[in-house]
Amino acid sequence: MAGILDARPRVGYFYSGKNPGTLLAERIRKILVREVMSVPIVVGENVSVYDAAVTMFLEDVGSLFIVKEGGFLEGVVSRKDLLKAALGRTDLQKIPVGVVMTRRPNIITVTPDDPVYLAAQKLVYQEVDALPVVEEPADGPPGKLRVVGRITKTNITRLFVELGKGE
């Protein structure tokens, strides 16, 4: 009976004490970030603010992850960051995106093996639209994080809709 009833030999069926909400919460906590993450949109640190804004528009995302060679996370730039740069009345094609980005270690991240519930908590508490999904590669420099995906409010909403459908 979907976890609401349990069975034991020589006893039979009995109420497990779990309601449907508890069962759904348990299911959500078992879903990993790797199951719902999407492809990261990355640019180099020397890309101009103008080119970053164009990339953001063409890829239809709210933030870009800034990486160094090898895909190692250096920073994140959001629509708000680009808007602030544009309000400065400077030539956006001459300013590198590295000047306006948020740098490590001020970036909240998740790993592919984190529960999606933890990622959703971080999105809500930090009031951001996307988090980089990172791994610390065994062959890479110590302390460097390689970007392997992104998790967004849209990913979480899509998961919620699928759970609501019973998929």
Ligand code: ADP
Contents of the next structure:
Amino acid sequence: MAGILDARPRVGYFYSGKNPGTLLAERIRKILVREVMSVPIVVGENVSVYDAAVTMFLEDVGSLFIVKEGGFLEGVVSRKDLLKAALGRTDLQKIPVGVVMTRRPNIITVTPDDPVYLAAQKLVYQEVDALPVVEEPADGPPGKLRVVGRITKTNITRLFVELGKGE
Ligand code: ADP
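Having seen the form predicted on its own, can you show the form predicted together with the named molecule?
All chains and molecules follow, beginning with the one already shown.
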């Protein structure tokens, strides 16, 4: 069951040729984004920087996804985006979050059926904390991506802890 031994009729058990490292990699690469993703926390583009910051505290997240009607992805706003917008100003209720967010098409995303390993690679190599999980609905406008989930470094860390239990 660990994959180190394989069985064939009349031959019996034999060494599969796979070392534990290869087996672990195979196991990890089979886990899909949909199995570990969290609920996305979304706001509209006209929400103020102040309200976006309050939402981050209330929802206990570090990134918000900005969506248009129908839940279609427009952008991402991080803690530091809000901090930068707040430096030296006091009118945070007047600045819409759409002004400070990172916008499509520069958003790095994954789909529910992507391997979670790909999501982890994107988080590490693109140096971001969160990825919107998106789907392009067949009946929706072409090119529009609906936000259906969220993958963060926390999801990956949690998965790492679960895998480490070896159950
Ligand atoms: P922080 O800025 O709080 O350290 P991030 O590292 O996630 O958080 O964000 C860094 C920058 O990248 C921010 O300007 C943010 O808007 C942007 N960003 C965050 N997530 C994504 C993403 N999935 N795709 C593209 N840009 C992103």
